[in-house]
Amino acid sequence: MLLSTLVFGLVLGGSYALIAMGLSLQYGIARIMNLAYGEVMICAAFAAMLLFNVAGLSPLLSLVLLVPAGWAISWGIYQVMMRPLVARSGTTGRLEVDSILATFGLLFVVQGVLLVLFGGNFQSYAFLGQGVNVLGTQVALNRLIAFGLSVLIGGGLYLALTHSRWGLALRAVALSPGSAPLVGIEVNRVARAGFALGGALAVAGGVVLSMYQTFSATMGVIYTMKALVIVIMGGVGNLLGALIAGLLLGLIETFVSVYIDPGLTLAATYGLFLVILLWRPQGLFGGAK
């Protein structure tokens, strides 16, 4: 029981880590708290389901189509909605508040469209659900693939951000947007790229989760809150912290569900959020480089 719980927790945590990295990028680089982040994920989950059921396209191939689309759509959202807010905020620090209000409205627009198109029922599709033996525990193949994709995408992105000039520019804007122009970095362009990259990761997370979990048009806010909890746990803008915190949250939720009560998983998540916010508001890894 303990080993199987650990395996399932790591699989879930890997998906959570991938999800949280996108929100961490959007807030850490673009200074935009995107409350519609979970809705982007749910849109991607429904798109993957449609491509699988209607066109017979594997979600693994759907990633190749949907992730670039997520980048392009997020880039467009930044241009249309966020850029005017950035220009208006200047150096007053209003951007965080204005972005929360704007994306809060976007949340309900997207959710309403999804409810009209798909209704409020839970949806899923059957993709590689056969069991595979892992250390004596039967784990569905789709969960293992989802975990592998999360590690591959999350780890690859972390390496790209820490070992490339492109990643250096993103990190420079995240650490000191006021000083970045002094070394020739165009902050608005980098912020737009960071927001678009976060949207692409949200799409990837939505497709990965759809492989093995049910979802509905109203679940986006839950994933937004979980991503926010992980970002706070790991330290805002700290991608490695988000990876570790995502794994921890997946383990905590799974252990609470198995050993205490499945109905208390959300309570445990938000309780953990409050404890960390009060005890260490900079996050567990907020001081890490």
Contents of the next structure:
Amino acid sequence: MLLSTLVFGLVLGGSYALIAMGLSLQYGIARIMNLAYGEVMICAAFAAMLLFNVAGLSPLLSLVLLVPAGWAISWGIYQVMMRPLVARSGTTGRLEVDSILATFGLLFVVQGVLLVLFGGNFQSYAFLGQGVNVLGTQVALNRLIAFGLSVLIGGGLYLALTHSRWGLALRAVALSPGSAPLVGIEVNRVARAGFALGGALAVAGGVVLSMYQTFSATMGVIYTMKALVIVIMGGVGNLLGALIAGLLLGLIETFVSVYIDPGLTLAATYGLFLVILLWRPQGLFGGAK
Amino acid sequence: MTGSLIALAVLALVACGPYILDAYGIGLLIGAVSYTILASAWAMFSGPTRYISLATVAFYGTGAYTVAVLSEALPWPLVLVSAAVIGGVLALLVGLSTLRLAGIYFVIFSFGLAELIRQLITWFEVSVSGTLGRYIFLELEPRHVLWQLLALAAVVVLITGWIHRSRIGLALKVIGDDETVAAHAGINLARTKLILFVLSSVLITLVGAIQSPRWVYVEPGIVFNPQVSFLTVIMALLGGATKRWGPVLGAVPLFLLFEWLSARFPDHFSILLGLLFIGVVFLLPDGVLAAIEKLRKKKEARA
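The structure above corresponds to the form predicted on its own; please give the structure of the form predicted together with the partner chain next.
Whole complex next, starting from this chain.
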């Protein structure tokens, strides 16, 4: 019981970490607080389901198709919706409020479209549900694959950001958008890339999650919420922090739902958020401000 | 001062509505007055501080649910007082944990608050009290609901008038312009924000409570409808959240428009809402009133 809860929690936490990394990139680099983030994820989950049910495409293959599409669509959203807001706000700090409001509107548009297309019911599809023995407990193969993918994508991204010139530019803009142009970085282009990368991660997270979880058209908000809590917990812009905080949240949620009550998982998330706000608002791994 | 008097006169005029209108008309009046109060109460806090609260329905639903639980145990005035107290305590808890920090923490916290309360109540009803869904049987007719809402609206008019003239209003103006300056001028930032947030949340809770007899059957999924938060924000923004009469100007026409849209396009309502919302954010970032002022200034400059 304990061991299986631990394994399930880690699997869920891995997906959460992936999702939260994307949101952290969007907020950290592009300075856009994207409240429609969870909707992008749910769109990807529905797309993966459609591809699986209609075209018989394995989610592993649709991942290869959908992630670039997520990049492109987020790139477009930034260019069409966010760029004018960035230009308008200049240095006044209005961008935060404006981006929150604009993406709040986007949330309702996407949710409305999903409701019209798929209705409000919970959906899932059966992909590699057979059990595999892990440390003496039965775990469905799809969960193991999901966990492996989270580690692979999350870890790969972390390495790319810390060990490549491209990652260096992204991190420079995240650290100090004002001084990045001084060393020849085009902030607008990098911010757009950061936003697009975040969107690609949202899509990856959505597809991975859809392999083993049920989802519905109105669930995006909850995932946005969880991702936000993880980002705050790990420290804004801190990818490794988001990774650890994501795993932690997955574990806590799974333990609460197994040992206390499945209806209280969101309350557990919120309780954790409250503790972080009161105790370490700069995040678990951030330095004192 | 004259503004307040005119507003009170308008409220008195609306109070005569039930003697002329049919049931549908009274329903429309109730909706318009509730959203006017919601938008004004929202703007009371979020306008000057620019802390976007997405939690309107958390308080609104709390008010309605308090009535559903207590309406048979307590006389009506006491039910309303209990709702106000519960809403106030909830706001105090939220405010104390987030308002000392940067605005973004408050926004995030408010974003999921309604969902959290909805799930907590659902969990409590299912696993502790064993009943999901409650009935409200009260001898209150629609016109009584309307009159109570109008009384609440009068209170809102008086409170906003008082805020504009008092020290706290002055403090809020400074905070809105520049927080650092405000802090150096000796204004207690967290306390000022907290007072305003609690005040605004109590008003919102009361709207939910007063309106709840209209539902008869109440369950968490009905009273914690996120569209209420959404509508409130868009109404206040359209009119102009920093102007005293902005929310009213936004609430009444938008309520009528939404009423028509939701009847005409029930399936596509939330898409239309979202598009409208994005339109307001892009085209009228400071609201209609500010846009008109800007136009007038431009004309004067040219003349």
